[in-house]
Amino acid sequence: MAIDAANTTTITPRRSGYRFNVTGWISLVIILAWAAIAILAPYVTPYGISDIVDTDYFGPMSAQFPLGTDYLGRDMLSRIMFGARYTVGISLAATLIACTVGVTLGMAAAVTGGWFDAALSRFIDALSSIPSKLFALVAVAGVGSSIPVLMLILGIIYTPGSYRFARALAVNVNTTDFVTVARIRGEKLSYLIRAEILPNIIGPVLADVGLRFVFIVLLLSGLSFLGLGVQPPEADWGSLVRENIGGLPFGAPAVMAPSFAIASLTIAVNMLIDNLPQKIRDRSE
């Protein structure tokens, strides 16, 4: 019996658009590893953060001290693991503050328009005209550098950029037919933002969240290196570099290790953003 070739169809399995490539998986593993270390540091560190465990300062790497010791003979591996709690925790909290406030205000301004959009945009312009590092230095020097203050200051600094990005995306979506229909139906502002605008800009917004996180990690590390960030006895990665900068002529791992920790986290986040799955990067499909 002959089979009609015209009536046969070939079923091709559809590949999911949410799959990571190899680079994306490697980046994700690095980020999750640092997140796990930040959460579990008190339970997995071999020594206490302030314990002097070696009589030799700037000790070399060894089986007992895989990352050497610092200028007081404290274990660097333990201090870096504890430092992840401050670097990752403060940066993540500040990123959530900046992006939540910025994205919400940006979508509200785009949907509302009129005097509200104009007034809010001019205020954001004035805030963003202040250099971020100068604003951070003045604010921390004036108010103090407690952890809640650092979170708030870093969040305020990066809110304008998040606002501008979200507003630019929302303005384009706001002109589409389905938003016009929803507005004609009498839907409220909260519904338009939650159900119509946000789902159509979520991909680029997530990528922007990652970039804000990287910027905040670098700014926090810079403040700590200058002595205006996390204060002793606590220490983030920027503080660890500042404490042990005297060991740089000796090639001490106490200087190199926290620097590599900062680099590994920021590079991993950037690589993850560049290799997000297609359906997250492109919501038009």
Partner chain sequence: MTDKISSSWTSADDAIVENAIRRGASRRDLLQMLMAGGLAASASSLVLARATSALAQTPVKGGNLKAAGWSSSTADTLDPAKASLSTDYVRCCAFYNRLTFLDGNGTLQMELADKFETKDAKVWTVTLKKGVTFHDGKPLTSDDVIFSLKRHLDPAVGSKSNSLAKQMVEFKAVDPLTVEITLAAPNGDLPTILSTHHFMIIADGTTNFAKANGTGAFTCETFEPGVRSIAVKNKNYFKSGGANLDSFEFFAITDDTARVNALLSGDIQLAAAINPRSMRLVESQPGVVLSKTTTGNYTNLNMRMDMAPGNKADFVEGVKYLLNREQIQKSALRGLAEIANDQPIPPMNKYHNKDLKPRAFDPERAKALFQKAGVLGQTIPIVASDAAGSSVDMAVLVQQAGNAIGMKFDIQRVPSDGYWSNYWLKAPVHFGNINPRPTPDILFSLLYASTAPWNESQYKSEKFDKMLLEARGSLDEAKRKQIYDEMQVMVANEAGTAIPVYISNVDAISNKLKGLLPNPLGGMMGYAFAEYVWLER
The other form holds:
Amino acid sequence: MAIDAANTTTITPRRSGYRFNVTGWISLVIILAWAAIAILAPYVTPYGISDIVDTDYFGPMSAQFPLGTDYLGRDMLSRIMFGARYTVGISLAATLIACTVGVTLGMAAAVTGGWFDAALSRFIDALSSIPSKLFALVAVAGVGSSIPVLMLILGIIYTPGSYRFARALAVNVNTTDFVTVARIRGEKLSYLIRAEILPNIIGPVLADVGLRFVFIVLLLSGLSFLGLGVQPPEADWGSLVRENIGGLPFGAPAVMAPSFAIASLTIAVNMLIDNLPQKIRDRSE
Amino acid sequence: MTDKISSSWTSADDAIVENAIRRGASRRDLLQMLMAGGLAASASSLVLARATSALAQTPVKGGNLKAAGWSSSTADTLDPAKASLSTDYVRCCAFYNRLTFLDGNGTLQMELADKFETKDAKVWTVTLKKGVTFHDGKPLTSDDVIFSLKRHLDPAVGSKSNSLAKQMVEFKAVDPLTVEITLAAPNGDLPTILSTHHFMIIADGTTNFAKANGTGAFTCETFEPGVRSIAVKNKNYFKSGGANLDSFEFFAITDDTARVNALLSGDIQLAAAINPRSMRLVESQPGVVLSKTTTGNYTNLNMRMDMAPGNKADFVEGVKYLLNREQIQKSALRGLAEIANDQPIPPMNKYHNKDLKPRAFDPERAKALFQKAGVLGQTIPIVASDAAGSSVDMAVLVQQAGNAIGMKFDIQRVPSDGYWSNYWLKAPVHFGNINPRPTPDILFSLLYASTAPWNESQYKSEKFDKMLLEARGSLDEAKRKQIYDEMQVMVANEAGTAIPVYISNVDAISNKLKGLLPNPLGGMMGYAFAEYVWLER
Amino acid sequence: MNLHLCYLLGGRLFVALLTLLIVSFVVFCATQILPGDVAEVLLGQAATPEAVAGLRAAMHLNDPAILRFFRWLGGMLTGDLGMSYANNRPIAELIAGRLGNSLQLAAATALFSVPIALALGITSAMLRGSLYDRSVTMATITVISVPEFMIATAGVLIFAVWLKWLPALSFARNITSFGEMLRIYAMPVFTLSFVISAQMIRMSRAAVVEALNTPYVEMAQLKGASRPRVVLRHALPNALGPIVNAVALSLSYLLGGVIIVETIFNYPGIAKLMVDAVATRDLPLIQSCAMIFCVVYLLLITTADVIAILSNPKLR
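What does the same protein look like in the form predicted together with its partner chain, given that the last one was the form predicted on its own?
To see the whole picture, the full complex is given below, headed by that same chain.
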């Protein structure tokens, strides 16, 4: 889904009071817990992710298989723990790519202006007019699906949104007196971006990073529906939901558990952003 | 019989079930009876589906059938030569006819042809039925037959059966209803070859396939590639009575779960090729029955014998012992498969060699063979893809078995797009998927002869080639059976193709839909169900 | 003002054409990296080298790709979309029906979701910090974090298989009554609304909150204007720009992004057409679909811009 937050730049709800509230803390704990599971997965999973350990399929929750078994009789708990690596890892990398490239180009376009700005903006417009899933389809068909490719594709898909967002913010900052002074002083583009623009837009940019992360997680699961996501026997959470969707009529834990995992991560990330300490959010306001 | 439930299930048992139904036993009674006999629940309901449909009550006329296949795209076509998917076959069977067809027992029946005659299996005289007309009113003549067959030789047509058609070198219209076909070399199987779906008869000179103009039981009212087709009963059909249905809508629902749900909600009356894992859901629903066909479709592991590591015969044999056929059958295919013995002719075919037993799972023996080949400890890449059904699951099972004996397999899962042109036949170790073919001659000439276009493992044997020609030219059944038996042993022991199981096809149908019988040419009654089934009200 | 608007629209039109040209070229380059071609796809397993060569020659696929691209572009400029490689039918004919279906579904979804999303967003902004606001926020995030194929499949199971209230397939058949139309569109529209509403709710809420913080709104409040009046008369016009922008972007998703919904409900729309085109390497069809997505996107974005300009007194 193409997301553009450009025109809502400096908006964050202003709540006075404590610096980092309970919701924020809970969210942070959930995110850190998933990150820890992702890192420690190989050491703590009870079974191998591709070991068929149950003769039945879509097994219920039991002491032996706490989250049941999947469509081939593999342990779901182990698969979800490993899935955290792909969902968190790929999404994080893609978010970083999208935001680094998008924000840098956005600021450069705002500061440089002129034909550079115009050409880049047109190109980005063109890029974002191609529906993201179809873009991914062509790219994966062209170069094959691998984890670096997925990161790159997701990164590229979300760069336009990030670019537009950062550019809109930077254009505002660009007209302020201190930037004008710095420019007259003869400072270079890289200095202007690094020292003058970035510190003044970092708050909303961070908020945007979080939101973009959520959409990348969701697009990744959408790609797995089309068979373009992480390839078996490995699976991200979206692929886990997809491959076990046949268990839905029985309410199999194999399909419910990864859905809850996705929901817990995305909700936590959003809640964390909404409840970031006032200081970070207000830096640029 | 195409519908083997388990090895202990015999036709005598079938008769018991049929008798019970005649006596008015309810579905519940029957299930109890079958369960008492030690059959698993899933197998029992399969028996039921078959027994009830075999006890065909009088067909009911009328009704509109909606049926869904599993794949469809803008490349859907009404051109029988180009037809490539089940979806195309279903439509072709509804709109056109073949010269011959195979019935449920695998016996050849005449359709548009009245008879096939030959003295030497080289020059064939085909007499056509009288009074057959195309949908546009034009009568069927030998020119139509010659046009339909000859176009397979033109590369611009892009025929799927070009390699089979090539043996027909000369066509002659003797009179308006008699065609003489001359083959390059004798082939006793010609009438069976012409029963395959690509050899549907179209009107002379047809180049536009936006609508179908055939002789079939239905006329084409709507055809939108990738969307749907609507067929209406052909009132002038040459077979007496014609189709039972008034109309028949066919489309594809690619998502497995969505296809089953559409059947359960009553939107459609037939969901083709359901996923083995949907069985549990479907079985728990009243009003749905399953129709199982094991036709000889298989997914096989190919090791090219002209490349490492397949050039070492011990490696090839080791892999055949490392395939846990029972686990593939039970775990990957949920019981919807029959264990195979590394050769392409399935048990339902009369030429199947019953004395050739499948290899047992024997990792220790495999280990010894790998050691002898000097590959133990190496990492062997295996190319798998969704394009070859269940190949990824099979690869995972092989990988697991290999890990236990210190043999590493690296699964390279590649996209379905372009699999057949980029990986199949090319990679040293890869999976293939072969659709059922009606005769051993077709299978062997396509897949195992030294010059075969799809020689998956690059198997080359002069002896094999000679035997193939001998059996092809012979009209002596006993002799052919004997030769084919020996050829199956050769393929199982010498070729680099490991064939673990024959995969069954299960169609789920509404219990209102009657008359659907298994057929050796594929699921959905060899794709020709529309003409024969009826809907009860 | 009218002159200014004409100038603006003219400029936009020029830029849009330029963007279209870039997109067609980018798509062309992308299709060049796809392995295999339509001849191989059509022949499938029967793709022996001789057969492929024969079919390629017959389909004129041996001409240089760039030449075929310019041929297509030339045709496009004269309004001729060309013939599909895969089934040799006019592309315009293939697209026409599908585009109609897609637009119908998009329109139904927009009619349903936009008012609800905006109402939820604006009211939660007005009641900022309240329990209502927090539950709306929580609900939107929860809804958007469930993969859409899960929502769609669960919907079919509940409403079609178990309750039998709605059909499982949304094939746009010959609709005879309004009630039937509602039944057919209910589930895909619901699923899509889940997907696109979250963004609109978040954006409209944020925009209104921002507008409520501006000095002149605070002034209006001090003057004693009622809260709904403040929101509707003062805050909303200023927040309209970002809101229509968010709506436009969400709606652009409804044409190309709905492949999952089209697949599950078997709805013959244009997204599935393009997926087919990619699978069969049907280059002219891929190009034409991409053009349509691009045109609709530009149309929506431009409309949003114009509304934003007209609604903002400063820009006007």
